[in-house]
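What follows is a single chain, given as structure tokens, in the form predicted alone.
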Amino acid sequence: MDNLLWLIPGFPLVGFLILTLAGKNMSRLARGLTGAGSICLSAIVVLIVGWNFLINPPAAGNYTQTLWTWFEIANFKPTITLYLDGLSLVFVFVITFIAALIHIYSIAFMAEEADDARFFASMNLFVFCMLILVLASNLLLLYLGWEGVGLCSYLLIGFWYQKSENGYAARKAFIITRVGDTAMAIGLFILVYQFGTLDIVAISHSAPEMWQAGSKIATLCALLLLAGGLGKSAQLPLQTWLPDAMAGPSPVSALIHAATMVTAGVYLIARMHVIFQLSPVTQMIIAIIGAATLIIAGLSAIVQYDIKRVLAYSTMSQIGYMFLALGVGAWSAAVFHFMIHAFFKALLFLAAGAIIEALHHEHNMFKMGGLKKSLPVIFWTFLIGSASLAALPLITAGFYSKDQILWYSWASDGGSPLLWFTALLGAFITAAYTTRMMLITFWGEAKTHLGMRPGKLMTIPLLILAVFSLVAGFIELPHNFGHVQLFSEITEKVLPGTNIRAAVSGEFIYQIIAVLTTLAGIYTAYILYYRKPMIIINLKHSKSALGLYQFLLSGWRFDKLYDTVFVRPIVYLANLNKDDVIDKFYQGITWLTGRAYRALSFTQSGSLRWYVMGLLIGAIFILTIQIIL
């Protein structure tokens, strides 16, 4: 089966090439079928390879396919090699499965878009780059995919480039993520200097032998790799690009948030977990950043009025949970939550896109309302996705994945009561803003006339994702719920088990606390936004409450902070140096060259006597030098 690996990224690449070279000459239906069909074929190959991987596990624990040697410099010989193990299998399944449903949905969503060929070509390239990222056997090939998803995010966020704010959002995402990418590149240089290779398996085997736990070089490499992950996954302090990324079409938002770009950081840290285990300080930093991000983003989500920005801040918060799990060493729990989050977040973004289209491109939730009866399929699927996001107990997949993180944040060796309380507070906030979103959008009176109703191409993907948002959690039940631990069996050979402190017990009690916290969040939002909305209305008349509202609405004013500290000084220096001092040097060389040319041009008079005299003077000069020396 390893000889089929190249087909997984190959089909999206072929779709991209066809749409790029011939898309304008194809019919609208042909363009949609090419874009969606190529991803569906890739998903089918993943199912075939994955089924064989699970039924007949390879002796080496992985499938490897070397396509060719990239280049060779001394002993450094990076190859184009695809590598599939339990970890990458989970990611390629989620990427291709979610992307296939998003592409099918997009056929209807982009039906009236004149430039849909560019859209589907960029989406296919996006999926190709993400698949290369997670299938790469070495960090150099991974970095190629890493930069590829950054480029594609720029193309897709700014897809409607006619509006200047969309172009700004695309540039913002591109530039901010470059900060982390630059640090990551430096980390790769250090790794290749230390190990002479960027092969992931080789580094994972050699690092514990070469470095001691807590060594400075291990910490430096871990921090540099972490910086790359923070940029792509929109975690503090590189999180400000993600809310503005909502400028792209809704299918783009679903793809970025559920299956591709923002999950790249989670994959990188999980894949290179050996490096991070050698740096306990870095792991603690990861946990703290994840905990801080989930609170900051959650509080921002609870005041947003744009339905897509609520979901954007929700993504930041849920990725924060994954980083918290990675920081405390709960590797499998982080990846499990990534998978479940992909299902319900893709569902929510696609359903939000259907609502926005049906209401004449209205994004403001407070101008919606009354959609429970007019859009029943959207309502029920959105309700299921919201319930999974809020981790409604027992019946949703989100409960089982988030429950693991809450437990490990307390019970693992890297956990602590403070991290557990922060995660618990995040669960309360998540339940509150999710309930608020549901109540404002679907209950009450309709405030905007309903236009186009979504067709089957848009609703069928929603129904499929809704099913997975309910049942996918049962592949990894908590220990006291049953013995189904399929997900751990898939990843156990790649990711080490989480160390649980021997003195910790009473997991069921902590689960009850988590359940009560979630229900309390739901009930609080129900009271404030349905039963007694005057409480919120009266708060808006308070100057201090209004100030807090504006502070949270702006994302804690990180944009203003960065504008003051970084953007304005750089623009000021650029204006001072608008003529570019460095260019003066090269302009001087050009000026001297021109002067020398004009001076020498006088010797080209066309007179034979001047030429003979020149030869004579030159001969005399040479003879004189020889006599003197």
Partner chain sequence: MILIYLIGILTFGSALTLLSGQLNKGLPKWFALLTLLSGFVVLLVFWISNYKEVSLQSTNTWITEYYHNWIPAFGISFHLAMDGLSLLMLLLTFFMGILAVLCSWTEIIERVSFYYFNLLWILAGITGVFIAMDLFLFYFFWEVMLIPMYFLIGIWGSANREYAAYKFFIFTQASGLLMFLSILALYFIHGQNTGIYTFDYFDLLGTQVSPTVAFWLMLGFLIAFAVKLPVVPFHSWLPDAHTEAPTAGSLILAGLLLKTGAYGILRFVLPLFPRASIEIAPWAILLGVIGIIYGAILAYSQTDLKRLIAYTSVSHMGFVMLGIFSFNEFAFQGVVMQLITHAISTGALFLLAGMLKERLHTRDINQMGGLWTSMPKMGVIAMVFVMASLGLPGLGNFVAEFLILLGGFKVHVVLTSIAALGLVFSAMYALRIMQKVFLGPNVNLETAFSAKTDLPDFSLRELLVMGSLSICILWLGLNPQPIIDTVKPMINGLQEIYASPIITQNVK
Second form
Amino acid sequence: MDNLLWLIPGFPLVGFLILTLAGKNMSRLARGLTGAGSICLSAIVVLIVGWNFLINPPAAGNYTQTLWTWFEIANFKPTITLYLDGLSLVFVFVITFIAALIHIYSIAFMAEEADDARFFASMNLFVFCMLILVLASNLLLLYLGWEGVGLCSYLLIGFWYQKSENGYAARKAFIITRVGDTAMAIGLFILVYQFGTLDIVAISHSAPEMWQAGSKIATLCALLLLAGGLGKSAQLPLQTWLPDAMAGPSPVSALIHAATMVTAGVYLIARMHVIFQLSPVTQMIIAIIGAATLIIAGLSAIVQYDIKRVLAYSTMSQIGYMFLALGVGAWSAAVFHFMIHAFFKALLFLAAGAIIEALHHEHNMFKMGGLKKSLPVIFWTFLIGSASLAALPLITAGFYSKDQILWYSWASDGGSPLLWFTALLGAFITAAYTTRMMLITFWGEAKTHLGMRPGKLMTIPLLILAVFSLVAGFIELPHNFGHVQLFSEITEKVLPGTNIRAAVSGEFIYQIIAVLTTLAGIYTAYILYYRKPMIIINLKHSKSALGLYQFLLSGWRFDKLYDTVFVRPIVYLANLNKDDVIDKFYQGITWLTGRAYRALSFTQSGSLRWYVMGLLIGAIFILTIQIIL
Amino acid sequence: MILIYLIGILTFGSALTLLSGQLNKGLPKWFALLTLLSGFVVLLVFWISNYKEVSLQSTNTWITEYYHNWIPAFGISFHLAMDGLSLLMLLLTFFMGILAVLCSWTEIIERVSFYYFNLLWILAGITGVFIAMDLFLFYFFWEVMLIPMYFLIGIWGSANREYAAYKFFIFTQASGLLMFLSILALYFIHGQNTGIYTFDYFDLLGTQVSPTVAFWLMLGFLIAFAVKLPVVPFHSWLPDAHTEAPTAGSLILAGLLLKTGAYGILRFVLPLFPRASIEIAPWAILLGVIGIIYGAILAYSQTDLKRLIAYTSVSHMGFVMLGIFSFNEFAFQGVVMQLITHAISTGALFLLAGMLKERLHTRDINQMGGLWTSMPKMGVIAMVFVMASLGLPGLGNFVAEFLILLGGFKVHVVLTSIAALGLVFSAMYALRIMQKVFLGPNVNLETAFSAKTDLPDFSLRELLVMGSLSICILWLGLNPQPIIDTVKPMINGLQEIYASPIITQNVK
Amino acid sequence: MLSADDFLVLSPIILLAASSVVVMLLISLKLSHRMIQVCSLILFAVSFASLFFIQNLLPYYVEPLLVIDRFSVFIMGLIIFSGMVVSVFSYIYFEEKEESPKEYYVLLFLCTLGACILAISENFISLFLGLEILTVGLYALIAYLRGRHHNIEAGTKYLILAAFSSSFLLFGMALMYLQTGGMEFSSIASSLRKELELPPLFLTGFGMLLVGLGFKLAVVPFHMWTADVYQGAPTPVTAFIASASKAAVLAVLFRFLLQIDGFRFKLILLIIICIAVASMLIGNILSLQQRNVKRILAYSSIAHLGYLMVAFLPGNEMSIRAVSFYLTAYVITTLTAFGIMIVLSAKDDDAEDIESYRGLFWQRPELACILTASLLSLAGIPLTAGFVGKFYILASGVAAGFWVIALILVLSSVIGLYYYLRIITTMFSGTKPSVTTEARQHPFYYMLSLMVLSGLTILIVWFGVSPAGLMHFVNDFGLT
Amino acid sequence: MNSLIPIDMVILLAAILFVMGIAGVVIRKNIIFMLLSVEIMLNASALAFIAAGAKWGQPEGQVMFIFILVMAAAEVSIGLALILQIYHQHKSLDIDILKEMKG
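Since we've got the form predicted alone here, give me the form predicted together with its partner chain too.
What follows is the entire complex, opening with the chain shown before.
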């Protein structure tokens, strides 16, 4: 099986190459088939490999395939090696599976688009990069994928490049994530000098021996890696790019900004958990960042009117949950939530895309409404996705994954009541904004004329995803409720188990509280947005409420802050110095010699008497020197 | 023999182009192309056939050598030699030369034969610089390449060409003369110490110079190379020269001329004055880092496309400075990689700028926009090189910058971390190129160039040029090992100098 | 009394003197300009050739006035060569001006003679004689086209200033004579040998001598006449002033300084340094934005003489070689540059304005290339003799430890680059609508001039690429 | 050799003459007077030579004197010719009109 690994990223790469080089000369159908087909092939390979992996677990616990040595300098020898273990298997599976569905969906979605070759090429390249990211056996190769997905994200956010805003959104995403990446690169330097290698297994192996838990170097390293993760995963303080990234086509949002790329940070931290474990401080920071992000993003989601922005903030918030889980040491829970989130968030985005498409590119929820009847398939699938997002108890997958996180945020070593309470508050908010979104979009009266209805190519992926959003949770049930641990069996060889604090008990009570919170959230939204909408409307007259609204709508004014603190000064300085102040120095020299020329040239007056005087002065000068000295 | 052949064929070819121009206007470019192709093929064959020897030997770094007396009265000889670094630089020289000819194919319509004559002369000078092992000869070649470059900018450049040409020439000449003084001093010091007056590099290597004097001599060399490289604050000739030069001129400036500066530091400054180099290293690194950030910020603010690209060179060459003065294998290897990859990526960007200029008759990015629609192929290629420029992994520049930063990190954590910020700034300027030129609405374009709504995409020739460059940059990004192996013996040599305790201790 | 060997060794001088008489006689025969030109060319050639016959007798002293060693023969060679080249160029120039310049050749021979005597003199008397033969001849030559304002103005300026400075020279010589009791360099040297410090009287005298010779060399602060005279004089005469006259005066000054071992004395060294530095800087700055090419070359000659003074400083064998080499390069290059100007000048236009060179490369590429080569050589760019010359000077300066001076030389030559490049740029820029090639009025002489120019250019490049031969030759020069 | 007049005095006289000549050249605007002043300077130098020759009892000083005289004569003759031309062209002998070339 080892030697099949290269096929997994190989197919998307081939697809990308074909579409880039020959895309213009192919028929629309061929382009779509190439784009979607390559991913499907890749997904099939994943299924085969994954099946084998699960049925006949390899002795080493992983499949490894070395393709070639990237370079070799002074015993530092990063290789192009693919490495598959339980953790990467989960990611590879989610990526290829969801990507395949999204690609199929896109064939229909992009049917009107002239430049679909570019779209599919970028999407394929993205999948390739993401697969490299999760399959990389060393951090340098991971970094390649890491930056590669950044590039693809840039390409796809700016896919409709004719509108400048899209381009700027793409640029913002790239640059902000680059800030994190740069910190991460510095982290890599430290790792190279500490361990002499960037091989993940080797580092994980020797880190506990070389570093003491809580040592400065471990913390530094962990923080730098974390910075990379924060950028990619849109967590505080590098989160501002994600809402703008919704400028891209909806499948892109589904694939990149919900299901896969933004979870790269989660992957990185899970992958390098050994280092993070050595730095409890960093873990605490991760937990706090996760908690803060989930609240901040959740509150922002409540007031958004653009359906995709709601989903974007919700993504941030959900990744906040994953970070929280990572922070408290619930590694497996984080990854599990990643998987479930990928299903329902992809579903939500695709469905939202279908709605937007059907309503002539209308993003504003308040101009939708009443779609329950007109778009039944979309409605039901969207409802399932929403339920899963809101973690509707028992029947949805989202419930099971979020429940774990909630529990661990209380009970694990790193957990604390405060974190738990934040998470709980988050759950409430999540339920609230999800309900709000559902109500505004599907109930009420239709406000926009319906255009094209989604075809089968679009609805079938939705249905599949909906099924997964419901049932995927059952592979991992709490031990007091079914106790299914299929999922953690996959990851347990890679990720350490979660330590439970000695003093806690009564998991059941916490689950009940969580359930009640969710229901409370749903009910609150139901009251406010359906039963008694006047409350909201009245609130809008209050100045402070309006201010709060604006504040939340803008995502807590982070954009404004960064704009004032970083962007404007730099741009101002850059424009101030456009002509290069150093050049002025050289121009000054030129000017001086020019002056000297004019002054000297003045002495060449042409007057003979003056020349005689000059000669005389020269003579006197020489004689004087001689006499004085 | 290959060394003589290379210089010979270039001078011979240049004469041929000049003469053939009298017969037919179309001939010179073919002769120029043939000359360069033959040189390139010979070099390539030489590399491949000697690859094992080159990369595996660790003691004798020199592959081939040629010696002939020139001015015996002064101990000046026509001494050429080639090691891995020279070999790579020569390959680059001929490769860039071919591209330069190809990109001038339709751009140059006036005074064709003289143009190619100059082009080949520049390349001859550069070739000489990369293989001269006699300091006098080195300086000789160093200067030889200036005059034709001066003509290239001054005659075929754009509006402000004369100013740019002066500036280029005077900057390089002034700094070159300082180096010349240092060379002379070294010559006499060596002569007085040993009684043997010679300019030969190998003889001068072990010259005993008192630390103070060595410092000043080193500074003479360093300034010459720093101007060429260019290091802030000696960079101000570069934007003007790049901007005004014809496309091939910018290509050669960015691709080759700047590299001679780095080559000079690696070949001469470091081995000749190890202690002084260690002394100056913190300052040199500081300048390098300033260059990285300063160049990037300046690049960001430019509106003239070529000027923008020119400032990115300043930024990229800051990395070279950082790498060279970090004195370890990672950094050295990174520097060599950076030389090659920067030549390719920035060269490609200049080519693109030239092609855009040819089509739009402007370099102002404010007047461009949305060109992807009409020229998607160009857009894709531009994306590749813009990404290379910002150091995207998988493309050559990443390997180079990563290694440099890695090497620098060992020596100077804080400065290297600041340098790493350059990665963010590079994203700023690089994406600005994409945004302003290829993305965005093409409203401006239609109004400004309404006559030319239908812009032609790449021609076959252009596609060939840009395609080969793309393949190169990708190959360098994914499998740079041949490059690394080839320069390894040379870098090992440098390493040994800087690892020896005598040198490192005496500084402290 | 003069012996047979004396005669033989002095044959170049005698030949030159005789030539002037012969030409005078020929003029009286009413021969055409062309005939006279050809005759004088042959006579120059004969004088030049005679230099080769005296090689075996060197060094030779014609007591008490003259000394003929390899160095002085070399300088004589340069002078006669310059005279010969100038005489070739003269034909076109004066024919264009439609003046009958037959007496011109007489004066040219006399000037050459004076310069040669200067080059071999070893005594104040012969120095004075040589200098005055040269100068008086030059008065007439400069003002030769007497109908033209500029010529007369230049002549007058030169006359007054030269006489003025000559009197300084004479007074200085008188003072030195008063101090030392000898006019021969060697006897002055022997009387000075005992002194550790220079006696004030001698110093004053030396200072005044420097005024006189410095004027002829046109070094700062005695440089002001240069541009006006260069501009005003007929271009061939300018070429002669710039080459032969400078070479001769330089040689004699150098010989004097070496003989009395003047560089022992810090004071003399200091003065020379001051003059050199000032000349380099001011000369280069003055030509910076100058638009008249003749004046540019004038100012640049100031700078070049400054460089040559730097070569003096070490006062050893290296100095002689450096001076000889640089002087050769400089003479050849200057002749080339002025040669181009002559070829380009028309009846009323001396091709002085830099604008008249615009687009020259595209109209007459051969001339433009030659001028480019010479300008690059003046700027000291490799592949030209000027580069090796500058290398030589820097080498001798650095070898003797004159660091700061070398640095100033370098910096000032950078300033110099600008205006050389400016001329070159002008030649290569723009395109005048190509003038229909009018038939050359003097095809033979045009071709001849062109051949001479090409020859000179080849020399420039040859000495630049393969200077070993000339260096070898120059390296034999020792202190006498 | 003893003489009635001390050498120093003669030299002093020569110097004074020389300075007067200089002053004349600098002050006078008429070309002829400038020429005359230069002659005075030359003769001052000649006198200095005589004095020096007298001091050492050598004939060289007087030899130089004769040479100087001859040279001065030649110079004056050319000078006068030039002055004629100047007058011819400018109808003036004011030296300040000769300023066509400058810069």
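Numbering follows the first chain given and starts at 1. Between two forms, the rigid core is the largest collection of C-alphas that superpose within 1.5 Å. On a predicted model such as this, the values are computed, not experimentally measured, just so you know.
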- Query: With both forms fit on the core, has Leu21 moved 2 Å or more by CA between the two forms?
  - Reply: no
- Cα displacement of Ile570 between the two forms reaching 2 Å, rigid core superposed: no
- Task: Return the inter-part rotation between the two forms: the angle in whole degrees by which the smaller rigid part turns against the larger, from C-alpha superpositions.
- Result: 43
